[in-house]
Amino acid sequence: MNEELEQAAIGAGKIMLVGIGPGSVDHMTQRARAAIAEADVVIGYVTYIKLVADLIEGKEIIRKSMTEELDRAVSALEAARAGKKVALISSGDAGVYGMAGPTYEVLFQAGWTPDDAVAVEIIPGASALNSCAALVGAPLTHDFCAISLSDLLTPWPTIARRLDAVAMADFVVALYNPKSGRRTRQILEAQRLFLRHRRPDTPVAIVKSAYRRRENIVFTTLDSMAEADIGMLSTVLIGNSNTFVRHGLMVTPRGYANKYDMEEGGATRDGERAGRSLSTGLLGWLETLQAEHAAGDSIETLAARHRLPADYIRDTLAEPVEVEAVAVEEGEA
């Protein structure tokens, strides 16, 4: 009997990549506890092996360590190929430094498709950056990115100008596997470059283990944050130019203060109109660029003064600029 009579013969196997949160029962989804209700394997780190512990009795379970990632993956393969139903589970969300992404590069590998007999899903988890977030205030409320510092599969100087790139950006950042017991000396790096381009007193929110048993919150500055305690179990928050603290929580403003006066009752600003772009949103500034321009000012003074490069400036005055649309997008304000 060839291979594919031997699959339709035991019948279609499953691999579920279940993203579980940040380890908690209660934070998991309904579709997350199905998903590891149904199946007849449970595959993962031995560490997330033991936080559903209570979900997965009577189950064969396959506990793989940190740095065996592509085992898992091949070990869920087999599984499915067998004709059983896998839960291949990570903390956080499995798209987001999880097993999504080994995982589909093992199937590919293999020879797999989205027609194969073996199904894939994808059940999505909150992911540390959320659970964080939502244990120290709301810190993302604004433009946010994450990085991780792990250099066990990237290159330093690529992570290196990531975090640069995001520092001068003025971007909120989440640092995933910020420090470990042999890689000590990256968030000190990640430190001194984002120090060229933030403020010292810029606030930064330490979190360990969230929404676990010996769950611990830290809030610092960036010129303090590495005498911290951080580990790999650790996400660190750093805020952006206008993030603060106050009475233990961390906020980045949306930008309403930019359109509308706070403290009078939310009255439009001058030179604002509720519904549309801000006066210094792109045509506004597109208007600004065109008259500093025709003022006599270079493109390479414009690109120093926007901080953009030179190329986008003469790209830009190049297009001519058009009138705004009256419809107001959905969310803005």
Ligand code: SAH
Contents of the next structure:
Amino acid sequence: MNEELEQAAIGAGKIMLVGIGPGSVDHMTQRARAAIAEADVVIGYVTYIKLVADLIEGKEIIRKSMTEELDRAVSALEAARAGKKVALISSGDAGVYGMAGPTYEVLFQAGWTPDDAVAVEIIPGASALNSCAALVGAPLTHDFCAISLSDLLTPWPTIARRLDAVAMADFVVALYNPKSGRRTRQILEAQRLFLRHRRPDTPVAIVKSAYRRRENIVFTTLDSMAEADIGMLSTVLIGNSNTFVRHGLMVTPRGYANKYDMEEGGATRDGERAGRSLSTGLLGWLETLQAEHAAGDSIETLAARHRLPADYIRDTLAEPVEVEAVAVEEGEA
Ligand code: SAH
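Having seen the form predicted alone, please provide the structure of the form predicted together with the named molecule.
Let us now look at the entire complex, which starts with that chain.
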């Protein structure tokens, strides 16, 4: 029998990439539990296998270490080709620094396409940034970034450039893989890069083992975060320039205070309108820019004032300002 017929005879296998969330059964999705229950083979890092111990009795278990990611994907493909349903377990979400990418790479290498008899399903889970944020308050309510400090597969200049860019652009940042036994200096370098752009008292929360037995949360600041206990199971959340800590909660404002007077019962501020862009939103800002330019400010002066590239300022000034569309977009304040 050729390979394809053989497969059809024994029933097609399946690879399920299961994100199990932070590591407590309560925070796993129904689909994640069902996928593990449905699997013939469960593959994962020992710690994660332990977390789902109650679901895997009687199944074939392949325990692999952290550094065997590609082997795990290869084992999954082999078992699926043999007609088995395989659950590959990742903590958090399988697509966030997890097994989803390496698995597709291995599959493509082996000639797999979406039409293949072997099906692939990715089951989303709450990533560490969601879990850690939920434990410390609401730090991610405005634009944020995730950066991994692991240089096992990424050159340091690449990591440092990204740290520098997001620190400059005032993103809230979740640092994954911040420190390990061997990688201790990366977090110090991250701190050094951030301090070039952010205030020393910028709030930082360090969450270790979120929703696990040894859960530990520390609030600190950018200039003293390196003294805190940070390890392999920690995620470091660095606030933006508006993030604050009150009553032990880290909060990043959405920006309501830009438009509404929170003290005066939420009255709309002068010059602002509910459901419309801010007066400093794109169109309002363009009008200001045109006026400043007309009043004699050079492109370079405007670029420095607004901390934007001169060629962007030049191109945008060259385009006429159009009147704002009337429709109010759903869900916008
Ligand atoms: N796929 C995972 C991330 C794997 S990378 C996810 O989506 O969350 C491993 C890193 O994730 C760790 O170094 C740590 O920074 C973070 N992490 C994973 N689980 C965590 C937890 N329970 N508490 C805090 N950080 C966690």
